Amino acid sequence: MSELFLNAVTKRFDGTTVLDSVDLTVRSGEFMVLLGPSGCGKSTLLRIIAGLEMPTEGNVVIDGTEVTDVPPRERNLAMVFQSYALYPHLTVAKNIAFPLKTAKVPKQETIATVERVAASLGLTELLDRRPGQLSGGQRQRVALSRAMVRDPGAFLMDEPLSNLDARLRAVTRTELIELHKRVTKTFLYVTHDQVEAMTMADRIALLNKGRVEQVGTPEELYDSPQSVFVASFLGAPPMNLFDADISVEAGQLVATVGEVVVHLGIDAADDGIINARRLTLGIRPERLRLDDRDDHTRPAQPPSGIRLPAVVTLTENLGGDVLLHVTVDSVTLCARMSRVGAARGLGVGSEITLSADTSDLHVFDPENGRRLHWQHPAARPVHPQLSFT
């Protein structure tokens, strides 16, 4: 296994800058996933790692071991690539003894491990077959089992599935992760498909425009993004975010959107906040509830947590869950809820109350977009793969 670690990394091309100063360490053994949206330098920095570019500035450090001018052939690192990069000549036993016949390894015992790597991953009845011959996933395999044979420190992985049908992209997700069980080797894996980042990390880098936003495990960077730019990029739909005008009442902080008034639950004096007037305020779909529609007696405004009155604009069937995309006042919100409950029947115009814990708000700086408040201590965990479709 190998630990890799990135010194201040920057990369241009022509003067245009890719990466910017990026600091970043994979543990050994670990499952990280480079997550970003195209064009963010993942998989510039994926190269960069592999020895494949070299940075404009930074250190590549691979188990202690500086391996910035080092030939990718020295550094012990396996790539998979997006094309899968198969010799369409050769059959898939031979593709998968390309490296060790490139290295000169014997004969019997090339075989032996082009048998052992290829029963592995359920590869033993296609040898004889040429990739011409081979399904999508299969030909992924093929690829992995070549990098395997090698017996790296490292997996470095672009974007692997992308070419996959969303059905085999689900099986393969999971061959995956139980291949990093069973080799136990340090993976590094580039995609901007949150689910695959979701599901299969152990730690996920959220990449924006060459930075690196922040770095956790999913469960952090779903229920604790530290940037408007991480609370929108995660989540199936994306968390509600919008800007309310800041007052105190009796020490708390109270936040005004048009005609609706929430009261936050923090303390006016909270460090970061107490001279702000204006905050973007954000709530994952999940989070809003929906009221009973019969009940007016409730006081506007519950001392335990937000009531927001709201009109239907859009409906979205997802079977099991229905999206609803209202306003409130001149606020645009999405909440997401179970389609076999209260929310079966509503359509365009329907008039209902949302509701929300104030421990379910997030607050971020309007001016930089990061977070200013860290989650109320009675916050309830989310559980991400709920909030997928």
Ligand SMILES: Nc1ncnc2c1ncn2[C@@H]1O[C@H](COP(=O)(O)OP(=O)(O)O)[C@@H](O)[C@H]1O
Contents of the next structure:
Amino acid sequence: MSELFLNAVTKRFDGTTVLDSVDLTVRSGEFMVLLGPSGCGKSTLLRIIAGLEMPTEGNVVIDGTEVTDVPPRERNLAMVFQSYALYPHLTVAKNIAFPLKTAKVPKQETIATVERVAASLGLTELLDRRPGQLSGGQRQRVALSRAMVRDPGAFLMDEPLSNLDARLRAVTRTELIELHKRVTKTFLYVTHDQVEAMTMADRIALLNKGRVEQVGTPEELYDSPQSVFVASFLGAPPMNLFDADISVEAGQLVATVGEVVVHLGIDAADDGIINARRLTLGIRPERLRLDDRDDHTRPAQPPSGIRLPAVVTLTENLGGDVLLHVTVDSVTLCARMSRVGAARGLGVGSEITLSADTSDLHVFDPENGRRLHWQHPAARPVHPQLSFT
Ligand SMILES: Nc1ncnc2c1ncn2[C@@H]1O[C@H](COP(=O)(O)OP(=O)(O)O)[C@@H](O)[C@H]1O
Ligand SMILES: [Mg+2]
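Starting from the form predicted alone above, please write out the structure of the form predicted in complex with this ligand.
The next block holds the full complex; its first chain is the one shown before.
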């Protein structure tokens, strides 16, 4: 199992900066997903780790040894690409054995290794077939097996599922998670797909325009996004984000959106928020509720709750859930809730009140998009360690 370490890696192509001083540690044995929009530099970063591309500046370190100038085959890494690049005229067994043949491993040892690796990926029955007779998922497992026979310290995978249809992608996702548990190797997995990242990663590194925006567990990125970019990249539908004018009433922040006044329940003296005149506020669609005062089955509204008078402009039926698109003055928001609850019967033009807890509110600096660290008042006296940092 290898630990991968990037120190201030910068890559420029013809003067264009594609990676900008990237620091990253992939811990030994972890499943790290490198996530980001198309063109943000994911493949370039993976190729630099593999040794297929040289960084313009910075270093690549594997297991404590600098390898920036070490050729790819001496780095003990296996790379799996989107196109599996299997040899169509060779059987599955011969495809898997190929790297061992190239390395002149004795025949008996090759056969034993191929059988062991094929069995671990459930390919024993398919060893005599050719790639053309396999499903996409099976081909992918052959490509993985071929990468595994050399017993690499880490697997580097570049969008390996993007050629599969949606159903097979979901199945293969689960297979990869199980595979990682079984082989206990370091995985660095590149994707632009947030669902793959959320479901598979021990940790996600989110890349934006060649810079690392945030590294953390899927829950950390989803629950405490450190920037507007992270907040809007993870989540479907994405987090509602809107700018509001800020004033102070009785020591508490009050947001104004056009004619609508929202009491945020945030202490005006809180660090990081002092003197703010304008803030970018964020709230996830699933954290907005219908405020139904007559519905006694719901818990009473907490005193610090947010209330937003809204008009429904569109409803989208997702089956179990419904998306309510609403306007709050000039701002458009999306709320996600169960279709069978109080949302039933709402349509275009319905006037409603949406509510949320202040602890569900994300606050960002509108100038640079960075998260502002405030602490939810309810979290302070009981659990001082529970902060929003
Ligand atoms: N060999 C190259 N020469 C010039 N530009 C390149 C080269 N490889 C990648 N790029 C550019 O670098 C940027 C990042 O590419 P890439 O790493 O492939 O992004 P991603 O994998 O995140 O989609 C893109 O703008 C791409 O056009
Ligand atoms: Mg790519």
